[in-house]
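First, one chain by itself in structure tokens, the form predicted alone.
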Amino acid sequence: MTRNVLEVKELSTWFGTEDGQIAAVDRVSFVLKQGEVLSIVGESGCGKSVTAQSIMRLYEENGSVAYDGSILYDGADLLDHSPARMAKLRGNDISMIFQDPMSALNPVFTIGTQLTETIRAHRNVSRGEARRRAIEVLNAVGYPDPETGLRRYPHELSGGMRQRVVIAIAIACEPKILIADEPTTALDVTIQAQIVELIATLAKDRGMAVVFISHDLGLLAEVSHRVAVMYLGQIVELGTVAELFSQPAHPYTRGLMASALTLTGPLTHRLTTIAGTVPAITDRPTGCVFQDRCAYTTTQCRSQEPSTTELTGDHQVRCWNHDQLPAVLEGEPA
């Protein structure tokens, strides 16, 4: 993991509302390296999916949506690309796995039709060659009896099998970047672990860079290289998995970890929760975005937005009091 395949710099995504232009993504910056799995975590409403869909340019810029910053891929800024050029990149260079496989798949077409059409849209191959490629990728994602599977419709498959098909479609053209937007939301815990492990294995075997979006830190801990913690449209902490789990520096990161149930050892205390909810983006507070839910808020937190502090080369945090907080997670599940 030495070469940057994607560089997101000060990205903001603005939506037009009755209250004016509102930033759902607020000056987000990160790099993604070849073969790396970068996870973005946070509660619902923190801007994770909007960040992913902004990278893919899935929001129409019709006057109600606008972008600031830059998204550098292959020496060019994706925000400068025409709609036609973005259409060629989507599914070919950069692919996305969505939360609900039933919404991502067309119910009136067979799995084979949807796979082969994706391949032929980006590759100049015959129907026979596209079918052979479809069988290859279904094999790669662990779909049993791919030749029979090509004739099935989405409603004939289980949730886990549908998600494997969606992954197969996403990797069919061998993208350099794969964005997985909470791909395990509708699955049971056993299948969740299998899907996460499958995506990590595909990334390693194919050299893909992966952006994995989730609200579950524990689910991604073993497959991620780095983790970005988002809150109300901002990245409040970013670091390697080892750094984030051993030395979490932001109160929100600590709260997410403390609220995770562990199955190892006795449960000797009440499960910790983070008080309150993520505020609406139309009600963004002045100063630190986490101030109303933080136990360590000071006058400075309420009046000044924290700058990004680099703790190490790979670990950064946005918190005025990160070096003054007490020991965390003592006696609580890690």
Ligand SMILES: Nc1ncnc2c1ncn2[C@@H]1O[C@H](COP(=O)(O)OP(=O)(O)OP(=O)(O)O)[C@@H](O)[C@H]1O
Second form
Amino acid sequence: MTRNVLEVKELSTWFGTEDGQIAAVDRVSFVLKQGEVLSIVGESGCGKSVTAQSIMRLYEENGSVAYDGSILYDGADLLDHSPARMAKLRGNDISMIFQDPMSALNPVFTIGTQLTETIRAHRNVSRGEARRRAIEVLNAVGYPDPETGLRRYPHELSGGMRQRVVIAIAIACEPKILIADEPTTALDVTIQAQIVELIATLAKDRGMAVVFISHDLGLLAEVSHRVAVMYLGQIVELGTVAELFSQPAHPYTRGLMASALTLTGPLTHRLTTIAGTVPAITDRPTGCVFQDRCAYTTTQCRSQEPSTTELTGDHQVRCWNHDQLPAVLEGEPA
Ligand SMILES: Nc1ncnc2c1ncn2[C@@H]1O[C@H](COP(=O)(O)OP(=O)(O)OP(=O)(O)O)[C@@H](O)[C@H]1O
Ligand SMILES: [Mg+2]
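Since the structure above is the form predicted alone, I would like to see how the form predicted in complex with this ligand looks, so please show that one next.
Below is the whole assembly, all chains and molecules, this chain first.
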């Protein structure tokens, strides 16, 4: 049995809005196993980034942001840690890669300085040792000629190379968990596939667990072990790639898949098969979160929140009607 490195239980994140405290992440639960790639998919505004940033505790817990639930890591709840202890964990135990590599790099310092400073912030090593380690991780991410690379500034690199450097910084201290929040959105399609492949290979070789966030089910399918589908702050379906792709149970998952099939490029912010967009968190309906865009909504869906149904194997869904849906849904290829 593979060990769980992270256990997220009933995690909620509330933001202060004009309508009061509203949950952007709503009782989200999942485990992350050692060496596995877990993907989180959903359209824009589903709560993917808020989930990721809550795990990293990147929102200050002040008057306007509050967390609930627990995030168990290494025998303790991250939500109980002091800000100082969290700061030590970030970049060392848990690393995050953001969408835009340019904003993750400092334009005024060389790649070498940024890499070695990250290493020296977490490891008590000499400059020489940090430099050696920097070259090693640049090599690991496929950066050609790392020795020269150390002297380059971010603007001298292509987008794909910059993202490789960002990944090198993220893995420099050998984190147990890597969270990649749409790490390829700014890149062209061939480079996207390379970067996704690279992250998956690093995870495999180093036993890192990865949370991979994307709009693009197609991109994730190749590298993920399990997939969590989010809608309006909730996980509506979670399963192994095999289960989810062969027997998607939630109408939303099926809509995402049908869209991925009908588009030639990556799935962007619009679903071709389900009209409308994700509502604002202040407009969360009573009952099922997906009711307003679902063609199969019943009175029960409008009044009662769907409970989690365990399907076969490692697969769960939150839909009252998952076993009564037609074999081919509207918009699905026959
Ligand atoms: N600081 C904040 N204050 C208030 N609401 C917020 C804040 N950050 C995010 N939200 C809201 O929380 C919801 C989820 O946002 P989130 O950024 O997690 O979406 P996402 O799934 O990552 O979307 P995308 O694919 O566009 O990155 C959105 O409705 C967003 O407007
Ligand atoms: Mg996001």
